[in-house]
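First comes one chain, alone, set out as structure tokens in the form predicted on its own.
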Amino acid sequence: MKNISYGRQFIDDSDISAVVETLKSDYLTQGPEVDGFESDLCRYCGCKYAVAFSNGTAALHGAYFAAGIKNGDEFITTPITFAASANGGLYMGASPVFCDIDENSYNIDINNIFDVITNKTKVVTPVSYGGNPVWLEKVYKDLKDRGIVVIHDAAHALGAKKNGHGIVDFCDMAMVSFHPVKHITTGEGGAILTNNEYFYEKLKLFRNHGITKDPEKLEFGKDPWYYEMRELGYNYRITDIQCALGRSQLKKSDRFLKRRNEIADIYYNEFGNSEKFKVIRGYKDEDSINSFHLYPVLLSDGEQRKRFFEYMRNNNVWVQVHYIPLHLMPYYRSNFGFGEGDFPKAESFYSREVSIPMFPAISDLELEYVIELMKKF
């Protein structure tokens, strides 16, 4: 059997022909399918404005910026999680403050956030890790009476849920991520999903070079040709081609998100009582969603995740360890201090956790050999 990996594409023809037909088309970039793809998911969301990326980590870079933080400013984030959830405020000089996890949900510990609050903390980043959704509603008021921006990275959770609210509905801005292992995919992308126009407008300049040509923003000239670069942007755009792919994936989005939870469900039945794995399930009602970008087993130790990650591996199953903690990156222990120990909870989960299979184009044959192994272990 090939190799079945932890997370997939699902790609048909439908999205190729949206592709080859922007290639034909006057525009490879900075068109009509940008504009498009935005406009479709601010209607999937929820939201009233949508900024296209080049990748996930350009649009939370930019939302760090447009949240104003700074040098000498500190931003507050889960230590369970990949790099690009604090990389974007070290890119803006700040300093992260990590807060350990909730062992039940794997996300941020909401109730222990205001107990690392300084003056200084200018951002909070929650992560829903593997499409969990965090319980940002009990939390987001306290925050924004403090002035602080939440930055949710969703970029596990589109089409997630919580008590009936969606991704953008308790925080100031929202990342999700078009890698080829997400919900959907345009090859490589993100976007920031916002309600707020003055972040919108930020988020804007910031992927186009800091530059406008809105002639009710230009200051020093009004010529047809005239073009004004008002802030240090970055070029972080996305192109009408990635759109177009996106546009046609977003249309399967509530499919991919249903077969998802199909899958859970069957990892969740057959080893929801192993003494060997720990599984999570789905949420069994409408008003909340697991969209399950990632299915997390934890072995009972690190020796045993060991030997679980090796045979799987082994047997062509190319399962993955989501994720190292960032306090123990190197980067992090020279730079900031920190070390083990600091963050127990989320050590040990990295030292325990294992990714399975998890990715709407696996098939039943595919899932069937999955389960076999699992239970061979």
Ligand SMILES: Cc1ncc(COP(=O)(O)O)c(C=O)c1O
Contents of the next structure:
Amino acid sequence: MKNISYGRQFIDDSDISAVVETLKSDYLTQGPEVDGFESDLCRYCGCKYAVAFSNGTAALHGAYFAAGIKNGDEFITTPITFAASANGGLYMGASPVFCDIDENSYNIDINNIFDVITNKTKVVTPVSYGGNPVWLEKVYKDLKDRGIVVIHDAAHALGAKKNGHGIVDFCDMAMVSFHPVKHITTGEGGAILTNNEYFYEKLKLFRNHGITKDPEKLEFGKDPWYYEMRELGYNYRITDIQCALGRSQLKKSDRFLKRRNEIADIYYNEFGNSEKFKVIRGYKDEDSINSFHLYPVLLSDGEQRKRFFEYMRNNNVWVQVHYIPLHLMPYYRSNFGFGEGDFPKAESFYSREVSIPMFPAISDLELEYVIELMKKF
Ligand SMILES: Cc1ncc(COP(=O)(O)O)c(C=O)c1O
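Same protein, different state: after the form predicted on its own, show the form predicted in complex with the named molecule.
Below, the chain from earlier opens the complete complex, with every other chain and molecule after it.
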């Protein structure tokens, strides 16, 4: 039997045709598909600007750069996330500060953010874990009053909404990722979404070596071939081939989200009252959407979690654990002095969590198999 993974892409003939058309065109990179994908993302996410990058981590690096964070500054994030949420801040030489999670949403507990803010805090990076949108309305104005830039890591949350607000509301920049397990894919890819023109300009420079050809921004020359490198940027460009795939995928995004929510309902109906598994429910009002990148299941303790993980894997269900708390990574222990017990809620969550299959292309038979297996556990 083929393994059933916790997540996987959905590619159809229209995606393949879109890529093939681009391969036959004049531009493989820096062409019209990149601009087109960015416009489509703006329309879909309800924001003014989008800058697509070669991957989500590069996009986050750009956001930390645009925020102006540097050596000596601090940024705050959640311990329950992938390394990439913080790596951009580390690349800029800043120091990580963690704020423990809220046990209901599994996101950073925004009520406690102010306890860890210092006069060095430059950026706050909340993460919408698993697709459940982190609710920033309560704190955004206070953070702005303190001059703090909010970078929403919405890698898991394309299409998510809370009380009618999308992922770009109540933040300065939001990042989405197009890795194959995410909602839509470009193979590798990511984007920053923003309504702020200053950040937009910085991000565009950063993506392309800090180079501009815009006549209005040139300082030392005006010749038609002339360009200037004005910042230290990188080659973080995304290709037209990837963006053609992204545009084709984005057309299916609402369908994908609907299916993810159907799957969540099925799991919730099966295990909502279970004593073995703690499962979560999707929102039931029209103004809120959990985009369910992951479907996290909590076991009663670490021993049960290990048994369940091994049991599922031994039966061809490729479950995963999201995430080993970031502060417990050897890099964080040795460079920043973090250790066990620092963030008890995150550590307890980690010890009990397993992500079960959640992707639109899962068949009804596969879903039934996963559910029957869990019932037998
Ligand atoms: C929460 C989070 N942030 C950032 C990233 C980085 O995205 P990418 O893999 O596109 O670099 C990921 C990727 O898995 C992620 O899960």
